[in-house]
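Shown next as C-alpha cells: one chain only, the form predicted alone.
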Amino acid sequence: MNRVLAWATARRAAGAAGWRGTDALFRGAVGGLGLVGAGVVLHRVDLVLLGAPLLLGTVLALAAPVGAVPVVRAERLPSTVEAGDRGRLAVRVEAGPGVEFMAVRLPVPGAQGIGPVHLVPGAARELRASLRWNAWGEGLDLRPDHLAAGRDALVISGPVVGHEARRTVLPPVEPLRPGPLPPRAAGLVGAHRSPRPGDGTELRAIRPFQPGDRVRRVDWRVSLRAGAAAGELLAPGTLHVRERHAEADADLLLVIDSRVDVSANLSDWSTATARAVRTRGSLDATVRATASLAAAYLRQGDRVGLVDLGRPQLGIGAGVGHRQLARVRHQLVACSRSAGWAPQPVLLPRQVPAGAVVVLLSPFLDDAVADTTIRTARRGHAVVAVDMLPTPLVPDPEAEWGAVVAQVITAEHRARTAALRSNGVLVVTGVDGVAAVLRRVRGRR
C-alpha cells in the first residue's frame, strides 16, 4: 500500500512539473485492460495473452516515475564572429531519473538556419557540436529546442523552445592592394605627402635661412660648408634650413547601392530569397568588395567613410584605424539587413568631405543612380564607379522573350556606363581596377 501511495504521489508530482501522457500510454492502458477484460468475460485465452503483455509493459514503464523537467543550456559564444570562423559548442543537459531519451535541436557546420533535431539517450549530460559560419550577416544560428521522453515514450515533457542565440558574422576581408589617394587640401597631418611645405618627414628642399624659420630646421652640415666656402663661419647668407613637405589626410568615401540585389540569372530577379542577401548576388559582392577596400585603405593610413544610397541614415563618417574598420563591417551588415528598393538614391553634398575620392559600387540598373553619380562628379569630386552587375546575364529559359529582355538590360546598362564616362566618372569592373584608376587620378592632380 505504501508503494502504491508513493507511486501515485510521484505521478502527481510529475504531472505538476510538466510531464504529460502520450497516445501510447492511452493505447497501452486502455487497449491492454480492454483485451484482458474481454478475454475474461468471453473466456478467450487468446485475448488475455494479447492484452496482458501490453498492460504489463505499460505498468512496468510507469513504475519508475520521472523527476523534474530536464533543463538544456548552451554555453555562451561570441556575439560577433568572422566569416569562415569555426567554433565548438557545448550543450549541457540536466535530466533526472526516468528519462529514456531526449530530442535536442543542434546546429550543423555550415548549414543555414538553426539545425536539425538529434535523438540522444537520456543519460547524456553534455552534447558537443561543431560550428562554422560561412555566410556573413546577422541571423539565428542556435536554438536548443528539446523534448524529453520517459520509458517507452509513455510520458513526455515539451517540446520546449530554447533560447535563441543570434550572431553577427562580419563580411570577409580579402587581400587587396590599395592605390594612392590625392591628399585632402585642408589636412595638416596625415599619411600622404602634400605639395605644400610643412612639418612632415619627407625632405622638400634646402634653402637659405629666412626670417621666421625655426632654429631646429637649420641644416648645420650644409651651413658649415657654405660658411667655409665664403671664408667666414655663420656669416649672413650661409645659414641653410631643411624644408619638408606637409603631411595631409586623404579621404575615401565608399558608397554602396543596397536598393537592388540581383544575380546573374534573370529568372531569380522577381523571386524572394530566404536570406536578406542573395548568395553570389550583386549586394553580396558589393559588401565583400567594400569591406576589402576599407581594410586596404585604412591599413594605408587613409580616412574611410561609408554611405548607403538607399538608407542614408545608416552611413558613418570618415575615420581611421582598426576601430573604423570594425564599424564599417558592422554597418555593412546593418545596411544589408535593411536593404530594399528605394526610388531615389540619396548622396547629399554634406556627406562627401572636401577633396575626398568617392568610390561608388552599384549594378547601375536605373537612371537615378547614374544621375546621382554624375552630380557628385560635377561638384568637383573624383568619382570611381565600380560596376557590380553579375556577368554574363542568363536569360529566363521559361520566358518567351527571355533573350530579348537580357539584351535590352545589357544595352541600357552599357548606355549608363557610357554616360558616366562622358561626364568624367571613371568606370571599372570589379575592385581590382580601383588602384590603377586612383593612380591616374593622383597623377592628374
Second form
Amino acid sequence: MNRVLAWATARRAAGAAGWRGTDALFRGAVGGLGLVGAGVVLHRVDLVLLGAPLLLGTVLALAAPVGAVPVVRAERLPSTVEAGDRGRLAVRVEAGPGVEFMAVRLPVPGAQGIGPVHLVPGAARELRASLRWNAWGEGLDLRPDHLAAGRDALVISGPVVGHEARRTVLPPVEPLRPGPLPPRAAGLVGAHRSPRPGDGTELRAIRPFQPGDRVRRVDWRVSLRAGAAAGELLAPGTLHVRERHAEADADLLLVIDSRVDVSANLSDWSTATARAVRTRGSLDATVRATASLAAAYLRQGDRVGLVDLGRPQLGIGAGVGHRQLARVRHQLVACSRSAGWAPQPVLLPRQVPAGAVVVLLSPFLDDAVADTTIRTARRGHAVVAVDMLPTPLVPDPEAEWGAVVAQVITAEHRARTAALRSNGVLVVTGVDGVAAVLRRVRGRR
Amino acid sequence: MTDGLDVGRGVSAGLLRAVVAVVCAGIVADLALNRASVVVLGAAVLLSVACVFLPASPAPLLLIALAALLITVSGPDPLRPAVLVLVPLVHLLHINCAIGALLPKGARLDPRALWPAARRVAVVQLVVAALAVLAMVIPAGRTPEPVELIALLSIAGLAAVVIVLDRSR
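So that was the form predicted alone. Now I'd like the form predicted together with its partner chain, please.
The next block holds the full complex; its first chain is the one shown before.
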C-alpha cells in the first residue's frame, strides 16, 4: 500500500515538475474544436464563429515553445538590518521566450511579510522590488514562490515554493541622554569620577607633599605662596601637590521582563497575536527602551549587561563597546522570539555584578516581579524600576465587568509600585526618567 | 525583451475577476434578450458566479457551451447581432478566466503583463470578424459535398496541430 502511495506521489511530483496544460488549454482546444466541428456538421456558421476565437487563440498560443522550466533566483540581502532601513531586492528570472506570464511572490514596501503574488511580464529578466523594514524582530520577509505560464496561460510550470530568506531587524536606538552612574569600588579606568584619589583629570584636593608623591604633581604656585608666607622658599611643609580623583567604570545591568506583553486595551490581553511581539505593547516598548539605554551608556564607556527575567539563560554578561551594543540588540530580538509567560521571574545574585546599577523594565503586573525587584534592592544594589505598563488602560467594552477589572488592575499595579518605593526602589514611568533618577542616586552616594 | 522591471504595488488582480463578472453579465444579458427561459438564465447566472470565483473550473466552458447552444436554437440567422456580440464576449471570458486562474487571493497585477495577450485577442477578433464578413458575402445555399469533406478534414487537421503543438513543448 505504501509503495502504491509512494508511486502515486512520485507520479504527481513528476507531473507538477515540468510544463503542463491548464483548464484553459482544455477549454480552448476541446471547446474550440467542438464548436467549430459542430458548426460544420450542423451547417451553423454561428457555432463556427463562436468556436473560432478559442481554436485560433489556442493554436497561436501553442505555436510559441515555452522552453525549459524557468528558474527564479533571489539575490542575497544582509541577514541583519536596522529598523527603518530600506533595501533593494533583485530577483533573476531565467525563462524561455515563450513564457508570457510570471507570477512571483514579492514583498511590498511598507508591508509586513513575504508579500502578495505579482503577475509580471514573462519577458522580464530581473524583477526589482523595494523593501523597508519597519518593525524590529526576526522574521521571514522573502520567499519568491513562482509560477510561469505560456501564452494565454494555456500551459503552466509550477507553482514552486521559493527559498525562504529570514532576517533579523534590530530594535531601533533612540537618542537618549545618559546619566552618571555610581562608579564601582574597583577599577582604574572609566568615565565616572571615583571618590578615591587617582590619576583622573578632575581636581580632588591640594595637600602638602608626602613621600611617594610624584614631582610633576607639585603645584608650584601654591608651594611658592606657602614658602613666601613661611619666610623661606622650599621650607619643610611648604611643598604642595595637586591630588586628582581616580576615574572608574560603572556597570549597568538592564533587566527586561519578557514574560508579559500587554497593550493598553484590556480586551487584547487574552488574544494571541500573529507577531511574536505586540506593536506598541509593553514588550515592544521595553525592547526599544533597553536598546536605547544600552546605546547611551555604552557610548559613555560604561559596562552594560542584559538579563531576561523570564529566560535567564538568554542573559549576556556586562561588556563595553559597539560589539556589546550589537550583542545586546541581537539578544533582545532573541528574548522577544522566545517571550512567554513564566510563573517565577529569575534574577540571581550571581547575575548582578558587584556595585552595578540595575534598571529593571517591567509592566509590574504580578507580585513575583515586585518581590524579585525588592530582593535585588535589599542586596545593596541601586535598582531603578521602569514601569512599562501602557497607560491609561482601556476597559474591555464587551465585558460586563470591564471597567471594574481595569480599576482593580490599576489599583494592584499602584500598590506594587508603592511597595517598590517603600523598599528603596526608584520607580520611573518612562525611560527618559532613568538619567535623572541615577543623578540623584549618584548625589546621595 | 525587458531586462529589468520595477515591481511596485501594481493593481489588484481582482480587476480580472471584475472583468470576468462584466463579461458574464454581458453573456447573460445577451441570452435574456434572446428570450431564454428562466431556468436557463438561472443556470447561466450560477455558472457566471462560478466563473468569477472559480476561474480554473469547468464553469467557463459550460457557460460558453450553454450560450452557444441557446443562441443556435433561438434563431435561424447565424449572423444576427446577438451572435456577433457573443463572439468577443466568449473569447474575453476564456482569456480572463485563464489568466485569473493563475493568481491566488490578494495577488497584484502589472498591467504591462497583459499587453501581449490583449494584442493577440485583437488579432484573433479581427480574423473572426473577417470570417463573419466572408460568411455574409458568400451566398447561402447547399454546400457541395467536397467542400464539406474539406472542412471536416480541416478540423481534424487543426485537432492534430493542437495535439502536436501541445506535445512538442
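Here the structure is a predicted model, which means the values were calculated and not measured. Think of the rigid core as the biggest set of C-alphas that the two forms share within 1.5 Å after superposition. Positions refer to the first chain, counted from 1.
Taking the rigid core as fixed, one finds a CA shift for Asp219 of 2 Å or more between these two forms.
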